[in-house]
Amino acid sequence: MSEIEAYAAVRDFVETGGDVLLVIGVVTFWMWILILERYWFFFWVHPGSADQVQLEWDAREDHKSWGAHKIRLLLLTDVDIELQRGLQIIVSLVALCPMLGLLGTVTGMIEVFDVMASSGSGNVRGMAGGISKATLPTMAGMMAALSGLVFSVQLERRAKKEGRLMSDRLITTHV
């Protein structure tokens, strides 16, 4: 398949499914950019910053006092904020995709009803166009949500695990 044929296939798909498919495409693109950024963070950025936090903690002489425990808590909170950054947006975008698909279903059904109101039920071709606009966004929204759901759950688990590991690395001595 050449690039022109691929472009034409995508264009035909979007024309058949309606404008809601474009919105689903933009939301899905944004969701995947955020997912890839989180993977980049967990594999390349977090290990270095976790080592830096541990060095900062180990450089302290006091690990017993109330102040030391508060500083440890502050360090862990800063790490947790970085681990959780963007995850709620990803979860929200995953939840938004099926809703956009439902919006496409409603607009497609409205188009079917408009065709039926103006020309009766005899215009099968007009109704088929509306039914396509009703079903394709639903399918696209569900597929986008399913693809993001798997990775968002995995990213949330990874963030919790890295937070626990960081907590174990900052050793305290109790008073």
The other form holds:
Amino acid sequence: MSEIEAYAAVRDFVETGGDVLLVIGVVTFWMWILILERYWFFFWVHPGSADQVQLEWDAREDHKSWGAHKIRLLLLTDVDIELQRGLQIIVSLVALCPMLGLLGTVTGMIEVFDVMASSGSGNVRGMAGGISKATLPTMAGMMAALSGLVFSVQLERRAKKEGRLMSDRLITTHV
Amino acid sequence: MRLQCQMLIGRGALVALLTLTFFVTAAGAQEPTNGIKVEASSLDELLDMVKTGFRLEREATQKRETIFVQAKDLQEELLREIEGRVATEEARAERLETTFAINEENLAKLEDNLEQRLGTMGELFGVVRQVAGDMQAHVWESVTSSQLPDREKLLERLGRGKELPKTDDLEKLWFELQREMTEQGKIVSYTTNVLTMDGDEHPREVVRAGVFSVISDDKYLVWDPDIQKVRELSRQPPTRYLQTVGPYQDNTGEGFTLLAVDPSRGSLLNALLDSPSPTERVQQGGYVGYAIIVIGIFAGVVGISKLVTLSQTNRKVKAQRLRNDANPDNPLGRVLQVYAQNPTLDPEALELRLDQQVIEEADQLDHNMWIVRVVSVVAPLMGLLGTVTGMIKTFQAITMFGAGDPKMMAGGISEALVTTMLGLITAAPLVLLYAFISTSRKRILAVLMGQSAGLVAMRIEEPNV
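I have the form predicted on its own already, so could you send the form predicted together with its partner chain?
Then the entire complex follows, led off by the chain already shown.
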């Protein structure tokens, strides 16, 4: 019974918020999937692959020639590409959220003015539907952007730090 | 003309004068006249014709004069007759006026009489009139009229109040009031004429749920007071509500079935009709709206083709990393080819050559990318432009009609909002598209810049791999 109630509550929320709210929901969901994938990568995948890269480098005898420097760069770039994967998409999705919220505001306002045009400014109840469609997506967009922003910034710093650490681990001897 | 005449007189006065007369007369005679010979061939004949003409005209005049004299006698006779009739009518008017005055007095007496006899009952009839009037307005708006169409006459007669209502009428009014009340609480099924979308009228089986909703054939209907008929809605509510209609109508009366009703008695359903369709919305955006859509579609096409090219390139680059020979169909292959073509160069020179090739490839990768970026930024700005032009229209409307009527401003405001909406709708996918393109490009570029030299170095170290 409570599941049905919860479903009805979500459905009512989406219905009062309009289609834009649904789009914001999809974008936020996608953003969070990507964020969680990144954390999973940093905690479970990256340490192993970093160790393997270091083994590969340490196995080399030559650590100081032009070729060695280039090969080291090659290995670092490989790691870096993996570290950076999907981060830009997350940042874009974070930027997209307030934009979609604004879109919701505008579509809601259009609805309000539709009511105003058809039944004058006296019909406050008629306008209320449009106003909730204007405000709910704005709020949802802001919330989604704020929640995503914190983690996307943290993830970017983490990726940079891991890259720096990796480059420290591959020791070179200068000529 | 006159000069010409004088000259003619100067030369041979008589002949010329005669000739001139002849011409003039002949010209005049050419006009057709009753029964007279039209053309004269000689002067004598002309003279004859003139004479005959005179005679005929005199005869006609005499005839007309006789007719006038006779008519004069007749007119006088008519005048006398009419004067006689006027006198009779005036006498009758006087007689009738006296009767009218007497009747007025009688009427006043009778009305006084009526007033005295009515006494407190007068108030009752006032109330009956008022109630009947209210009831008539209510019945006009009420959907129950589709089921009970014959109440109008009685209520109108009572509401106008020209005559005193009879006991029978009072009982009927009471009955109608009670019946309306009872019907409002009922869910009934009956047959009535339904105006369909194509303007036809068909008798159909409908179900009325109180005064809230009328349903038939999986559709919501509304009561249209202006035509006093039940009408199909051109736009139906969301499917979630519409789905409740069919099972409800088919329900045989056992158990419960859910039905969504319109508690505002049809005004919510009618509001559905007022909201414009997506195409109408786009039209409200005006030229700015169309411009946004056009550049949006352009950038979208460019962006998608760019994305496809980049992901293909990315696949080829990945394949190249696993191959030993340089394949010139991808950027990495072309960079590696530089080494294959110059195997004897020393590292510094080789690196310079590699860098040069990488820069060329990067230019290739960046090609057309700016379009997506620029449009994703420009589209909301154009939306803002539309907002401003829309506001200008709104303020023009305010200048002309004042701020009293929001309907006058609606056009400008919807342009303002619709363009903003279009700008955002265009920009949002483009931002995402740009993110994808830019990720792809970055990955390829990272491989080119960071790894091409490394791969070359590997080959130098192990030439036979």
